[in-house]
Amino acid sequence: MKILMTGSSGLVGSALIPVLREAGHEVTKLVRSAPKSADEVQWDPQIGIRELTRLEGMDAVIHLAGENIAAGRWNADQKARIRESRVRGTQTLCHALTQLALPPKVLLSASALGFYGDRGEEVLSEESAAGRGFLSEVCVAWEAATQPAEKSGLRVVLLRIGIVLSPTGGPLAKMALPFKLGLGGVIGSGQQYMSWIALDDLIGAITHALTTEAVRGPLNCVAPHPVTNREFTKTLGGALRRPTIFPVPAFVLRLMLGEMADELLLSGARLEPKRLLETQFQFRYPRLDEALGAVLGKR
């Protein structure tokens, strides 16, 4: 497949781009910078891609790009980036892709988990209605940006993530250094879902996802056996074989973190990857443990 894909540099998608490749699929990566290669086409996520001919005939599309909720203390300015960076360029590459004679056939835009909100002990599947709060607001209107796309034929599926587990990066590499410190220990109550999966079953999932007709609309990226955060510091600590025995209250990190502390550490979603289950995916990392264990050894 001739495939475009927008976030080439992020934790995802650099590790996506060389599975496809080595699966003999052609990557085309859409970036802010001035190309550096022939496998690049330059957009601005708020305006427009230039060379839009670049584009045509592309078999499929995988949209990753996004700020980083997690860059720092939320304020006005901040949500607005966040928010923007998802919205206005989920709506801009839609827009062209509508432009197009020979559009794609399928796209793939990221989403998140946090969609759902702050649920408690609540399953979740792709069913489930959205939340509330700024996360949730944000991931309705990235969702709903794709619509011109779905109404112009494409198949489009909604890749609503969970926790990423990596050596390389993401919430797991910030952990892991108070944890191997013996610093480690359960946030707030500790009673908050983290609905997570490792970065080679996201892979999986995506590609799944890429090649399977019968997989569209929301798709819940997550592993099937979430856990609370009191067992994930308890899982953490078990396979780093340091001691877990240094809670975070939560008053604390609303002090130093304001509105984030709520809707990213203090809050919880309880999900269920039930269409990848139904459309057969196998995950390599069903639980924890083993999650924890393979990710870990990659260090």
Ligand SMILES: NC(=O)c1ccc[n+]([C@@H]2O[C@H](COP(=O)([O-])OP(=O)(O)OC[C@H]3O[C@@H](n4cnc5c(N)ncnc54)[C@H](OP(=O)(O)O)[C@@H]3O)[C@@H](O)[C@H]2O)c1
The other form holds:
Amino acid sequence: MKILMTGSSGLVGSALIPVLREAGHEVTKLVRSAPKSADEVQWDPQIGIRELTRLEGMDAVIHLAGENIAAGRWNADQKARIRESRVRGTQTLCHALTQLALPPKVLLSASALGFYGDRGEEVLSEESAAGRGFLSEVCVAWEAATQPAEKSGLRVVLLRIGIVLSPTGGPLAKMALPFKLGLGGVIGSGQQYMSWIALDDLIGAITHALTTEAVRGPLNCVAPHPVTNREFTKTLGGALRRPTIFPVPAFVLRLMLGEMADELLLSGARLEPKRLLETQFQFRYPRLDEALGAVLGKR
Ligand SMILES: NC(=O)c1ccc[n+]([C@@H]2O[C@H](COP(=O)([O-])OP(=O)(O)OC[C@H]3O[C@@H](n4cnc5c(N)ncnc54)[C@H](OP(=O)(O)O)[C@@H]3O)[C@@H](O)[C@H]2O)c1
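Having gone through the form predicted on its own, I am curious about the other one (the form predicted together with this ligand); can you provide its structure?
Below is the whole assembly, all chains and molecules, this chain first.
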């Protein structure tokens, strides 16, 4: 396949590209900076695509771009960047795709578990309604921005990605640091659910969505066994062989991180990967201890 990818320099994109190329696919990157190689095309997510004709004849688009949600404190400017990089960026991309004489057949567009908001113990499938809060509103608008592509006949898959466990960065690297220093512990009440996925399985789920015609619409990209923060803390401490005796009270996190603390760390959502399982996707790491063991290189 000829595949176009946005956000290719990020945690997910940079791990996905070698896997796609190894499988024989041709990947073109849509990048924000000046192109450095023949496989790059420049775009400004807020404005448009520099050489639109380079997008003719692609088979698929994987759209991962967006301002990192943990990049900085959520003041009004940062929240606008988080939202607009996704909503406007998706509008720009989808508008371009609908202008093509030879458009792609499929668009895989990132979204996030944030779609569901803070939901306690409720088990959430792709049919569950959106939640409340900033991230939920962003995800709803981000997903809705793909509608022009869907209306013009593309198979659109909305990748509702959970907490990605990767050895090289992302949420786990941030979480693991205090644990490595022996300062790990439960966050807030510890009751909030964490729906996680090993990076290898996310890459598998994305390639599964790319080639499985039956997959369309929302797709929960999470492992089948989400855990509470208390279980996560215990398992991570065990994997790192470190104590987990330093709980982090909610008020401390709120003082340190503001609104981000509530939406990213103190709230929880218990997702099930219903569509992935229905379409026979096989997880390599369905359980957290195996995933952390593999990701942290202890097994
Ligand atoms: N990692 C997770 O745990 C997780 C969980 C749920 C959802 N997701 C979503 O999945 C997608 C990929 O995740 P990731 O972890 O690979 O993200 P990432 O490491 O933060 O990378 C995202 C990429 O988006 C582009 N980008 C950064 N700022 C941007 C801006 N202001 N406007 C437009 N593009 C911008 C960059 O690529 P270029 O420099 O190449 O343009 C960047 O490498 C993201 O949309 C993320 O929200 C991730």
